[in-house]
Amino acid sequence: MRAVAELRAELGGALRAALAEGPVAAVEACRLEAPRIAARLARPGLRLGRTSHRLRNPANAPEPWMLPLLDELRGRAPEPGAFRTVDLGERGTGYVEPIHLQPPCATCHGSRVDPELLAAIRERYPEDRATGFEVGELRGLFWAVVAPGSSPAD
């Protein structure tokens, strides 16, 4: 789906451009510009996220929909260009794809974080529980509501 593509690729280079000017400025980049380049990329009759289950921002919890996804795509290898797809009735189509810790990702989300980056993310994130992971591991899903009569391919 193309808008997940976008919120993926986006979301990526603000991330790398951030931690470039260090682990912090990165935690920042996610809390700031996640929901802002998803609120850019939905439509009328798009919405899209990320979400976990185990989540740093308690707003991106996930709809009950996505649960038995999260629960499917945990522990397995990652697969590249793995989605699912999930009837919503009159909701529309759900649609998730799996976002797998990267080496990058691990400096705010491994399982080795520095004390000092720790105490920040605590700062902004006191009931954090987005850290512990291993490169590979499912970190969660990016995801997408169509509705009814709009086009899932946009």
Ligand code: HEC
Second form
Amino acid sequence: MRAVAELRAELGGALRAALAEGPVAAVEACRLEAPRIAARLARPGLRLGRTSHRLRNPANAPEPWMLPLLDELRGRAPEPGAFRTVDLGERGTGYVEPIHLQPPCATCHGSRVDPELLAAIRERYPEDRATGFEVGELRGLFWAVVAPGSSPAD
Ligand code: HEC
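Pass me the form predicted in complex with this ligand as well; I've looked at the form predicted on its own already.
To see the whole picture, the full complex is given below, headed by that same chain.
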């Protein structure tokens, strides 16, 4: 789905730019930019965002329809281009794409996060559960909800 591809690309670009300033500055960039980019790409009939089974930001908590998809995709190896759709009845169609941990993500989500960086993360996210991920493991999902009558291809 194009909006999800744009979210993925824009977040990746924002993260790369922010990491050039150092990981602690990049935490602040993720905190501010991730919701801003998702809000900018949304439009009438389309909402989108990120979620996970082990959250950093509780505001990204999964909606009930996302839970079985998190369970299913956690048990699968990464497959390029993988996605799932779910019929949400009157609400339209739910769409997800898995997010797997890549090496640069381990700086802030891996098993050996630098103690100073971890302290900066825990200060902003006291309920953080998003460390200890291995490269290749499911980190979470990009999701979108497309209202009835809107095109899921957009
Ligand atoms: C500089 C530290 C940093 C790096 C590197 C980083 N993240 Fe994050 N990540 C964060 C922060 C901070 C949040 C919370 C953002 C928010 O408030 O929405 C977050 C949130 C997330 C979420 C949303 C779910 C949740 O737990 O709230 C996902 C999914 C995610 N990151 C995946 C990744 C992936 C995949 C990579 C590598 C491409 C990555 N992150 C790299 C800091 C980082």
